[in-house]
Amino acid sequence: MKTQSPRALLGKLFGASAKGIAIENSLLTGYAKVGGKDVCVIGTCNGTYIGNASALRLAAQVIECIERRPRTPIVMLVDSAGQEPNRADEMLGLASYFGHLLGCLELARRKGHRLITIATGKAVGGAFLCYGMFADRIYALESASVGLMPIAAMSAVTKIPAPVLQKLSKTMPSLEFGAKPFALLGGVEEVWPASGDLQARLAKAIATATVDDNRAALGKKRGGRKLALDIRNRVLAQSAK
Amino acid sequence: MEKFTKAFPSKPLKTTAGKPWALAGVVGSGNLEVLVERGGRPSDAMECHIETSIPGYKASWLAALADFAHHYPAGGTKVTINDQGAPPVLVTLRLRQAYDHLVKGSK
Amino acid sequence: MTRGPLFHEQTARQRIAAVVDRGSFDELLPPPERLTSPYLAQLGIPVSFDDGVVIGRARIGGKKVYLAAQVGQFVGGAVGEIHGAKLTGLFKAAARDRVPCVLIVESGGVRLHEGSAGEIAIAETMRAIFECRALKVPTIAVIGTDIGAYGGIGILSTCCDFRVMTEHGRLGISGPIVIEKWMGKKAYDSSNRALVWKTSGGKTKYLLGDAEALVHDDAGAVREAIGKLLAKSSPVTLKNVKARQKDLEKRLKRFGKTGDPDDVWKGMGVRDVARASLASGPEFAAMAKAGRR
């Protein structure tokens, strides 16, 4: 399945209404349809990675949409290996252009625009952070990539032996790389398998996504981030005193 | 990593007052964190409770600590420390900071 | 005239001393909880009481204030599960009380040891800082050290309404030794400091307009320049995101093509690049601002 095109997996999620979508150096930018209802769709491709021009083509996008488009719901598709470690683009200021792209998310949001993510190929580091992340509901695709990295990567970097790695990933999923276990830490709501009706499911997600941060209570549920929530409820209650 | 737990025999700290807590260093390469807090037992020990990164000094430790507890009342606290290969002298400074903030109550 | 260690020099707890009200710091989580992180205890890494961030309530200029500061020695300051949980609830029980929240930032990012619950964490505490924002609850980020912000807390650090930084502190995302990995040394000399700070260091930042204030590297400077900012706030409207966006793309036309950062400089209205890189941050600030005259 990974190996299938852009255009492809945009026709699978928005049907004949995928014609509406841009693909230009890998972003994806425009408007499609989901159940006959209008949708804005942001996102990338190709495992691409971002930097400061492609935020901000992400960020125009938003701000279209929010001035065009009121209350339409934003579908956020990531598909993009994380920031291009870029001399350059830092010395600009990359955490900024990523920042104002989250903040003109966060605007869409309270401006009643619904924002759902799709996790469709690579979604790790900065890449996700800086808008996938950040939506109301985050769904990811059986066959993506969803983690901070891979054990190998975690290996070298920590100097922790992969093996020693492995053996601990099998009781603390937070150390497993992909879609599945940073569900269960309550990161993503739901895995889709390629191979069902995205159309119908993307329908539902949007139907029923709520603006509340659910990711700590459902990490609790499903037994793969189990302090979190607990650590946050203290803070708030001991700060009440 | 090593740990180990032990009392040794101190005078009863002198005053009630202060904090009930106090922490001085900080856990990173070569330092270690201390924190003392009133309310160990008995009232006539020093509870220590030692986990380390660097395994095999624990008689260096054990002295350390007897040594603190013998020169300062601090009889009825409990000592926790979180260490990453601090060097001995640096244990004793952490030890003396922390108990100073405990008895004085300056931060 | 004698003075206490540079605000860089400092660690959390003597940082969190040195900028609230005398004796105001009412910590929440301490030390004698213990929540200490069991993913380090299974790596057989020493863990630390605080968990890397020492958080709570104290007073700056007799404001209230919620405060966390990022303990950069204990595994750079990264962002592990119970680190990053008492950085949300802070930042939501600031909203919840309408009060400003400080967060005096040391930190690499996500503490790899620890996979992508800190990542997730680092998500979470975004949108609190945004839950700030939407109610006007003043968020700033304190940036004054080598280790700086980076990675997720890089990110992080840009949703705050405002960033006070010292020319010791560093902003961005990718630090200089992967950037070299990846471009090779030509492009980026990981060791050469002053092309480094040049890059991603206070003085450049403030000069783009990432940080609202540059200060001494000083604690006394630091708490003067929060207290200026408590009672403001920026918030995420479509004119003032607009006006950001209008911003950041003619800074990318004027100077996207050029690597260097004296450019950058210049362009800003530095006329003296020799002197401005010896100059402290408030003088840096000066003389940006004649320059511009």
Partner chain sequence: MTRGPLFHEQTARQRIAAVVDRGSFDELLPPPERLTSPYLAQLGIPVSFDDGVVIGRARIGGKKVYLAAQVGQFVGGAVGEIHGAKLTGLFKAAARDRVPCVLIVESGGVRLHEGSAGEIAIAETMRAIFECRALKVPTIAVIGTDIGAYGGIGILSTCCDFRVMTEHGRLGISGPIVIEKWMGKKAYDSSNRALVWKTSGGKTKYLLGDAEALVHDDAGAVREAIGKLLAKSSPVTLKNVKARQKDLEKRLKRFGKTGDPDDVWKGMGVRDVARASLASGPEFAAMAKAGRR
Contents of the next structure:
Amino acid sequence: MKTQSPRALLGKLFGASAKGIAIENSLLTGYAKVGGKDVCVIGTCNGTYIGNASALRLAAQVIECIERRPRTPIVMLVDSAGQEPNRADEMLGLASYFGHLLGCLELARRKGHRLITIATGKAVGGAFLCYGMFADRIYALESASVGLMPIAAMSAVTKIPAPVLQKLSKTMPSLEFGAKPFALLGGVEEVWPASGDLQARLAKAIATATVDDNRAALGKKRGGRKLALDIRNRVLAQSAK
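Could you switch over to the form predicted alone, since the one displayed so far is the form predicted together with the partner chain?
What comes next is one chain alone, with no partners or other molecules.
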């Protein structure tokens, strides 16, 4: 499948208003309109990595939105191969920079901003965790590659042979990359065909978003996470005693 340019994809999502979104060093920041209403846009494109500087830039856009455009929905577009493989960033506290971005998004949520994520390309590891997975609702294009860790990297960390993990991935959605396996887990609300009316889908996603975390329930309903909801309910019941 031919990969469409970032500008072409932005046009499908936001129409003519996409001109208000800047693309700099594969980072997306700015404002557009969905269903005639303003939205704030942050994200990545071209499968870029996210490092300290990138996290700060995205966080700055969120802060500006909170301060200048109260309650404006924030749309997060994810196309990133993961966190920056940079020793300097690690030594300077990469996790803290990511934590700052997450803190800004949580403040936005508490201030009434709806948070919507669309995985448009690669949505991998720390880059997905540090902003995309924090949304109220997560959507993905059918061509997106969604996952937490590639098989080769997982093998290196766990010492489990890659062929074994590859075989397990066929029956365990948590090990498989793709939009549909992540939807089975409940991590993706809905998979969108790239040829569909993305503006209408996005408008509906924003209008129906709530802060209720329904991922465990979706995972159980779809058969990808059979125990998570029951375990969560048991923990909550015990903590209430």
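Numbering follows the first chain given and starts at 1. Given the structure is predicted, the values throughout are model-derived calculations rather than measurements.
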From 43, 83, 108, 147, the hinge of the rigid-body change between these two forms corresponds to 147
